[in-house]
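One chain comes next, on its own, written as structure tokens: the form predicted alone.
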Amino acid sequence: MNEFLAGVGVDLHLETDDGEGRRVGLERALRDAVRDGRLAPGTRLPATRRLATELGVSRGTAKAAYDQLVAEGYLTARQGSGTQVASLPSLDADAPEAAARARTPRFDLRPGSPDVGAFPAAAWLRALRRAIATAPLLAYDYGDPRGRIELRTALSGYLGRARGVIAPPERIVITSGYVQGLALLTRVLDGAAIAMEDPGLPFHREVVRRNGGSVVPVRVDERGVCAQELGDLKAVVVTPAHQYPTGVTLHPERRRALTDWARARGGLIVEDDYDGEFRYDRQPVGALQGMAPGQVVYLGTASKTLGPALRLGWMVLPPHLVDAVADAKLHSDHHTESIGQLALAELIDSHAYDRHVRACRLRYRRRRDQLLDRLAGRHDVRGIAAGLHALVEVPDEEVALKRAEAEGLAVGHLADHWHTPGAGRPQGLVVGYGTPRERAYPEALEVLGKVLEGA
């Protein structure tokens, strides 16, 4: 017999042998329709003489495999329901490595990540609206690997005005974000050796070995990145406005040596400015880009500002890598999807994005002012002046990540960060206060303070 199941909404083929039977043959593909989820829990079968009178097969042979399949558990039968698809446990459930991913934090104080309810969705809405009306079209074709020239014109204004970066349309590479703009760069420079701040964050040292570079630490103290420690090598990855994970500002002199160094050796600087606009207690410190032009290729991102889920970066690049990023983005993906570029443009020429950016710094203020004000006086906590998280300093990280998963609360820690573990390094918590929602976070503000006491 070779027939389809089309009742259900589904084609469940069946072929049989001779020797196998029909009712055997049905029982088979309905099992192995629920077990691949082409059957979803929940479904109803249709009734036994309906499904006799499609197959061509007796009524009681369609019972029979209902029942037997019913008895497996693989269908439930109740009165005045009918038949339906059981929900079955999936195959890893009993895996302790899938429960692990299935648990889920009560409290999330992890850093890296804004808070994405703030998203400005309708203004989002009427600026994509906007961009579509206005859109040419080829718009919906491919494009510059570059960007859209709406995009590279319309930041080339806010980063002058709002982080003082020299950026004209011509040297703005438009990338999927901050770790596809950092993997171009490693591959335009071929292998070599990139300095990356330590501690710092490991998965950018990964992206860095993955697309073929080499990676060498350099030490950051309570100024920023130690500069004078460079020597020889070509480029190196900083994060100048609020250094993840310390909160640690790079100081005037140290940004001064930094630029010298790149002059007087050809060096490369990679400015992350990954939370370049939230800063609480003066005005933000402007780009080291707008120093050296010449020797800093600027990074920035919409993931912090607006959410991560746009994939939307930018890089500001000195005029001799222009031709060469520009390559490698298109031989990488072409170029970055055009019609989010076209809104993010519109966003930010209305001002609407400048607004948004406005009302999350006095939203970050007074989560860190809360932070603070439950912190105060008991613990040590560092890089507070700016950004999404502060570096909270334990005497025993081991110990205060222990009383935090037994409370349920998620933090990030110091450990994780340095380039070579080892006995000795300062320790502390990576207290992220963009992650929670609103009314969440007085909460998980309590809990972290307990877990901080009984630490």
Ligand SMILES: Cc1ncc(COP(=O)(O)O)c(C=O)c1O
Contents of the next structure:
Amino acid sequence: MNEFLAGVGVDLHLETDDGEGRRVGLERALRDAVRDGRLAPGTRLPATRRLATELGVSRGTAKAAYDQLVAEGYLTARQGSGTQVASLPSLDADAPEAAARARTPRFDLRPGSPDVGAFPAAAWLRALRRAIATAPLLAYDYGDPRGRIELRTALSGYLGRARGVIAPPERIVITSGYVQGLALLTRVLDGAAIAMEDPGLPFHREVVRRNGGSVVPVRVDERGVCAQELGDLKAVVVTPAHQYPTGVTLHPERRRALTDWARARGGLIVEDDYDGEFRYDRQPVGALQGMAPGQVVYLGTASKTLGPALRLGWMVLPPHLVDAVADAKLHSDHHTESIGQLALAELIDSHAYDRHVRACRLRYRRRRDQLLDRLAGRHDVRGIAAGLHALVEVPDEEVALKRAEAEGLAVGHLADHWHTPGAGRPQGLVVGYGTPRERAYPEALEVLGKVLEGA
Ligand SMILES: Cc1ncc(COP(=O)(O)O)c(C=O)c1O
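Counterpart to the form predicted alone, namely the form predicted together with the named molecule:
Full assembly next; the chain just shown is listed first.
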């Protein structure tokens, strides 16, 4: 739904998702308008009564939204002069941010990031306030390298019910995102050869190498990683819920083959569950870890559900690895920042995290459907059952990318993901549908459609 904030001349794009509610939708729309400069600093906003009438919401809803944004610092309210847009120096004059914005392509369908505009700022602020108000004094001191017990306990319950992970709090280590978990494990494995999916994320291969490991490619086919090819390797990193970047869900037969390999050879499975919450065709596929908790290290992250900026991830370890990983964490950075951990624990315990994930799932599903509406029947689109990206097959990747670039459209290149690039590889574009702001998405899809039709 598009609405017009008359008098100020701002198109507010008040979109409310199921489960989100009008007040939260209004807060988000106003916050976005301030952040991206459509509401300039000093702009005087209409009185709550008028805003409520224009938008067809109650006056209480309009007032609550203003109050929230005043509390967050986006608006100021002064007796006599009404509510105005605050001056935000970090948004106005932050040179690196401005440079980053200038580098941003016109249409961004690159994979990797969620819709950061959906970050639940109000709920996070509430959780942070509560966390600070109730934190014991010792929370401000050095703590357990595994992380705060409040968060490990909250995650233990959440991962059990949402992802089928067997996760006693004493076997969880909180990390600075997935990437730190991978780095710590590589160090603990002490130079071992680690199998990684081919294709896979080049950045993660580099993380393994820089932490002393060597990388062995393992093939991925239409059933997922070829577990039968692992032989006597020590460890394998996999993305079973939604293979990155092909989007394949690991077939039940391969899940079994993988756990059989680990049991028979003493191998370790490293499960990267980066977007497992977002499954669209049925209930999320449970984590592999639940089938073999003694053989699997489960790694999860808040990067897709909340935002990469938080740098919050978690590892659930088999008993024999807990002490070694906690020791590696201690010698890396003592432990992850504590107050953010307490806020996330609060978000999970209050069920605001579940509500947010549910609302995001609906939104991404809608985006996935829009992508299919635009491309289906004309192009082969894979990996659509889950996650925030799909793989679109093309006859010639280079040609498609040149056309995309000419249109100001950025997408992922399948070619970048092979361990050894070369002729004869399948050709495809990795299309992320998490990143664009809601109002920019339909146009980005139109451009993608045109690019593919011409390629
Ligand atoms: C395959 C894969 N794994 C994990 C992650 C999450 O990494 P982190 O938690 O370090 O942000 C991502 C993020 O893009 C990813 O693409």
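If you superpose the two forms and keep the largest set of C-alpha atoms that fall within 1.5 Å, you have the rigid core. Positions refer to the first chain, counted from 1. The model shown is predicted, which means the values in this text are computed figures rather than measured ones.
A.B. asks: Aligning on the core only, does the CA of residue 83 end up 2 angstroms or more away between the two forms?
C.D. replies: Yes, shifts by 2 Å or more.
A.B. asks: Taking the rigid core as the reference frame, is the Cα of residue 26 displaced by 2 Å or more between the two forms?
C.D. replies: True for residue 26: a C-alpha shift of 2 Å or more.
A.B. asks: Would you say residue 252 moves between the two forms, meaning its CA shifts by 2 Å or more once the core is fitted?
C.D. replies: Stays below the 2 Å threshold, so no.
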